[in-house]
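Read the single chain below, which is given as structure tokens and is the form predicted on its own.
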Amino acid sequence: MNEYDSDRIHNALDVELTGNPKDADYIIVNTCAIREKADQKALSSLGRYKHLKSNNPELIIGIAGCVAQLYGKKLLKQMPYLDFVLGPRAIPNLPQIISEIETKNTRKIDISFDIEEVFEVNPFHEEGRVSAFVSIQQGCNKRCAYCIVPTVRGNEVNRPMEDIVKETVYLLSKGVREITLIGQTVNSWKQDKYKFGDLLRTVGELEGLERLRFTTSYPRDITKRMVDAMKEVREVCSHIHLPVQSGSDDVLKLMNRTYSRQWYLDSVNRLRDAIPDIAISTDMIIGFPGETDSDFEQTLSLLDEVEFESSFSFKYSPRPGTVGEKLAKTDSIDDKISGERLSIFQEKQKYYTLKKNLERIGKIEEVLVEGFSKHDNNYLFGRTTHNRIMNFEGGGNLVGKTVNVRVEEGLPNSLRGVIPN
């Protein structure tokens, strides 16, 4: 979502990017507030640019995104070199804000949720991209105890299907072959009589589209209509990112996740019954306030039961104004214990990721080629339908094409293969 918003900021300003901050007329740090470390990194990166104003007084420095929304006016008070603060929904107002700063020598803040056309500005599209994001939703109506997203992105706003299709058609005309629909709880999307499964079918029928992905899904919003579309629409990839956050019912209740461990497992079984070869990845929070040794063992047993393809796992990070922040004041987990639990979980996850990759050896995988490997220019890279990275030898003429690759090696985080003769 942040990558998508950065491209929208680029397009809203209609400017060229520079690789050197010293050459810039505008420096905008687009930020994430999902964890404490993320917003600390955002604020420290801002500080690296303040000295540039002494050599270029007309330089405009701004902060955008969720950290901007979270701290608002405080940032202008703390950082005299900062010219504007822009919330995620206010991106369409950016040209006017820049204009007022330049003509009136003023500082601006816009963190309003009351933006009439939230999706008005589409992202800048760099020619040659094989895959692209399309936002179908802003904000979130869930109230998970650990999460700051509803605070910084507001309540759920679903984008009209017509606009989603229009942006997708444009991207396909520019050579994109894979679209990822994005939203905070992407599968809760709806419009009138249409639900998420209907959107998958509509986008999947567009000419030129080879692959359709989506992220991030919410377990309670897995419906029969959605599962049927995933099974029946050829373009929908055999992968779903389905955050669970904990394997313990007690912790899930504290998190206000609105489903139980068994509900989650039932959803996984429904997906695998419909699509036997589907890859499932997840998110996991370790050390949420109140998590006991027994709770953590249940998280490990869930990993054993599901055998996730991969997972994003982190120590719990209290976020301002959330229920979790209040719980942490009375029932926090010692940082050392959280760290030890996280290491144990991640080692077990590494085992299953490698196991899944080794199981692919000898199989023929369809790979959408994205470009040359950053680590070895002799190798191309792309992703399988299961979202596994595949590296293999080949020429640049294959970029943007889907090719069959036989898996020769299963590595800890990727596959290596060859194009069969």
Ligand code: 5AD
The other form holds:
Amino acid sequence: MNEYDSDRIHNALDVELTGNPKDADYIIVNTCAIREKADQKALSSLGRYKHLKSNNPELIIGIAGCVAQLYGKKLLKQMPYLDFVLGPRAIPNLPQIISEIETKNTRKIDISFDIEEVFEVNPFHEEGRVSAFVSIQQGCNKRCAYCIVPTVRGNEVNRPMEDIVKETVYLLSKGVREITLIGQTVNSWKQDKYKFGDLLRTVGELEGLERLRFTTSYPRDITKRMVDAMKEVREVCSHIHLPVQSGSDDVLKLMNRTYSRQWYLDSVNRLRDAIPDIAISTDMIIGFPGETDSDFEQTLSLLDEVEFESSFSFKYSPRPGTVGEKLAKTDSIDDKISGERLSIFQEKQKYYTLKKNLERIGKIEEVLVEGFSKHDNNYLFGRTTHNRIMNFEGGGNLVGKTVNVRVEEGLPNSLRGVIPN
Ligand code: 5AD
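The structure above corresponds to the form predicted on its own; please give the structure of the form predicted together with 5'-deoxyadenosine next.
Once more the chain from above appears, this time first in line as the rest of the complex follows.
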């Protein structure tokens, strides 16, 4: 989501990127507020650019994104060298803001939510990319107790199908072969009589599209229409990222996830019944206030039961103004215990990721080639439909193409293969 917004900021300004901050006319730090660490990183990175103003008094420094939204005016007070604060919904106003700063020599803040056309500015697209994001939704209507997103990105706004198609067609005309539809709860997308499954079918049919992915799905919003489309549309990849957050019913309830462990497991079964070798990945929060040893055991046993291909796991981080923050005042989990639980979970996940990679040995996988491997120019890399990285020997003429590759090796985080003779 943030990468996408950074590319939108780039496009809104219609400027060239410079690799060196010293050469910049504008420095904009786009920020994430999901956990405290990201939030602090964003603020400290701003400080690094302050001294550049002494050599270049015209330099404009701004903060964008969710941290900008969260702290607003306070940031202007704290950082006298900061010229503007821009929330994630206000990106279309950026050109106006910059021009006012330049002509009136003032400082600006725009953290308004009432911008009608939140999708007005499409992202800058770098030529040659095989895979691209298309945003279909801004904000979120769920109220998960740990989460800052609704506070900083506002309520759910769904992008009209026509605009989604238009942006996708543009990207396909530029050589993109794989589209990932993005939204906070991407599968809750709807427009009048159209639901997410209909969108998958419509985008899936577009000329030149090889692969369709989407992220992130909310378990409660999985419908028959969605699963049928996933099964029937050839372009939709056999992978779903389906954050569960905890394996314990008590913790799920405290988190306000609105589903139970069994409900989640039933959804997994539903997906696997329809698409037997679908890869399922997840997000997990460890150490949510009130999480007991036995709750954590439930999380481990859920991992054993589902055997996620991969997961992102995080130590719970209290966020300002959330219900979780209040719970943390009385029921917070000792940092050392959270840390221990997190590494136990991650070790177990490593085992399953490797196990799943080893299971692919000998199989032929379709790989959409994205480019040359970083370490060796004789090697290409791409992804399998299950979203695994595959490295294999080959030439540059294959970039952007889908090739069959036989898996030779399963590594902890990737596969290695050969193009069969
Ligand atoms: N603390 C830790 N992890 C969080 N996430 C969201 N909010 C928090 C928080 N306060 C995680 C969730 C989500 C992912 C994007 O970040 O697992 O799915």
